[in-house]
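Only one chain comes next, encoded as structure tokens, the form predicted alone.
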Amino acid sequence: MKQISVIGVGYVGLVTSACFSDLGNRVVALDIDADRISGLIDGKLPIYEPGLEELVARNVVANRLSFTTSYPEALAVADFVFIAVGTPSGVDGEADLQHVRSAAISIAKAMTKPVIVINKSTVPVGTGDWVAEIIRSHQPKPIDFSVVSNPEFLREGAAIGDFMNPSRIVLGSLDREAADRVAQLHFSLRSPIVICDLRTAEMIKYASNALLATKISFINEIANICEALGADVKEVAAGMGYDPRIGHSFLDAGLGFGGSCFPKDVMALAFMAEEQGRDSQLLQAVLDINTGQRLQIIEKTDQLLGGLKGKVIGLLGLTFKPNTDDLRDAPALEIAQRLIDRGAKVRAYDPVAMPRASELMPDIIMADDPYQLAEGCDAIIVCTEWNEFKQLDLERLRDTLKQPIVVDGRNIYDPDQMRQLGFRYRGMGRGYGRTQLAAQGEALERITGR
């Protein structure tokens, strides 16, 4: 049995702590926040994710799991520990590394004996480098220590199955002996194992999530071009996700990415570009289109109503991805807040997300379910693809509904289906439909001009 401490219990870090729990280990899970410590004594997560509340109940009755906000305690027996604190965007997209920091110094002070630290925070590249140096500096007596990075490819929603049964673990560091253990904690997993530097493990993160954002803002880009063309960007994904060389996986067109990994990645990353001076080009591209799938949804809602002042608009959804009561960078919230500054009043329904939202955003209405959210609407707009949203009884929203009208901002409804029931449907990048099939031909005329 490994003894290992986690610092920080947010997505990340609560997840590795359960997980690593079940996997045999004895696990101090310690946050300097004492409400959410307190909550977790009492049974109570400060994160939804599907399946966590049971794993870390099971843990917690086999005394693999506790909870502290004493650093002394957490370090007392520990052999490895890891930091999974935030690191937000800073004021020009960098990483705000203060929490970074401050566990750093916290874990300097209170070791008793050699360690390995093993950085889990998504950081830039060069932290490795710079939390050894914290730590030596702060000792009040020198003890050794080696530092690792273990970069975090959890998806909110999925972390559980992602840890394990992960599709790779990197593991950087200048320490091979160091670097080995940490490998050994992950064996039973029986996953691809990739060690290497540190700063060359922290930028394997940062591109891989770079790149999977690019795949985003590439099949959106695909899809607005799409959609002036008269062809369905569902389909034309689906043709080129059989090339192996592209995959199916990343080509939802919709609003784009938010959460808080893909924004603040691509942010930082193309800071660390430019304060290298190297270009970024790319990667603002990437975050200029996703800014622009959220302007485009309320553009389609403003022609379908000609107009938004005094509108109803429900929005069914409003994390920034289902299974998950996340709202950092929630598209939902952006386009809440356009609507009411263009004069609309704002309802929403989310199956775990509505306490959160109100009180980050007091003015929208929360409904009780997607049928309550429409009586009284003049439009819906899905920004969250919910698997109950995709089997609601359809004719019962339209009866509900003041105006048949729905923009799916998620591509969850077939267009010819929702044209058929009596809707006035808009979906991101789906052409005109099997029934407009002369406006297409239409459309071929101009650009051939035959």
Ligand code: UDX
Given for the second form:
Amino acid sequence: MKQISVIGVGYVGLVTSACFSDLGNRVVALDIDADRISGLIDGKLPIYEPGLEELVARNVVANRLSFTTSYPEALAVADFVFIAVGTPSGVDGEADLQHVRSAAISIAKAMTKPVIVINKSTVPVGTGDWVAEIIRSHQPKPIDFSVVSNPEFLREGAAIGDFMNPSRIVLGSLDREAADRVAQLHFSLRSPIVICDLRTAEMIKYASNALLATKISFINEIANICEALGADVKEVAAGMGYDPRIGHSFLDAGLGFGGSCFPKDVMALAFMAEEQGRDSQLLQAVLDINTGQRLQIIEKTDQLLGGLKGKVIGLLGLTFKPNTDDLRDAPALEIAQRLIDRGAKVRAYDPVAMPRASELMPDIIMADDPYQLAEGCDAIIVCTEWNEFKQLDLERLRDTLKQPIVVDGRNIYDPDQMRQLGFRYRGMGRGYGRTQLAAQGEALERITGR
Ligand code: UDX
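Can you now output the form predicted together with this ligand? The one shown was the form predicted alone.
Once more the chain from above appears, this time first in line as the rest of the complex follows.
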């Protein structure tokens, strides 16, 4: 049993705390937000993540997991201290490190014995060295410590599975012995372990997220070209994905990426490049294409409706992706605001995020279910591909809508089926569709007399 403390009980910190305690370690999780901590002590989680509530409860009962707001308590016996605090984007796209800084200062002041400080938050390259310097300069008396960078690769909605079955563990440190000790913490996970220097580990995180974001913007650009040329991007992506050098994942065209990581990490990497006088053209294009997808869907809806003013639009899904309650940089919220700015009324339904969305955007009228959402709507826009939207009774939806218009920002429906059902349907890069192609074929036969 190792003694671990985790600073920050957001997505990364709470999942890390729950999983390490479930692996048999003793974990103290700390947050400076007293409401969050008292909620957790009462069994209330500040976030929704499948399986997390049970995992937390089980380990609290087993006395392996506890919560505190006190640094001295968290640091009393810890050998390993994980920093998992937020690093939001600053005004120019650079990462805002104020929470990392205050965590480092508090650790320095509270430590009474040697510890390994492990940074999980995504931080600009060079931050590990900076954290070490902050700790050193704020210690009341010198005590040994090492800093290790251990970037997280957890996907929201699948975070526990990702923690327990990682694709790789990256450990960066100038202190090889410290990196080896952190590696031992992860041995039971049986994953490849990459040990490198601090800056390289920090860069692996940015480069990984930037490439994934690039794949998404790439397929979105292809989708837009497909749409103009009459090809279907879903089939194009499927056909491409069989090449093992390309792969099937992250080739779903649609409204693009959102959430707390990709937009901020790509921006931060571009900012770092520019700060060093290096080009970031590709990263800039990735971001621009992503913004373009959100604007494009509004134009599609506008075209289908012949103007947005006075129209009622229903948003199906609000979160940035399914199986999370996270609304950070969710395309749906930006789309809602732009529709409202252009004179439309916006209604919405989301399985988990409506209470929080109402706080953020009180102008959106929330519905009880997708069919109630459709009542009085001129069009529906699919913003999040929640499973429960994939098997809707589409005839009921069509009959409830004021106009049978669906703009599918996540390509969850079959264009031919939607048209056969009488919808005016637009996906993202879905081409002409078989119905239209068959009609074109007949026309061609008539012209050529075949
Ligand atoms: C991501 C990374 O996957 C994870 O490794 C990292 O450490 C944190 O950021 P997450 O933000 O939870 O995780 O989301 P992810 O599942 O990766 O999806 C990111 C965004 O890309 C979502 O908005 C999703 O809708 C979008 N996406 C994903 C697409 O538009 N198309 C795809 O093919 C895949």
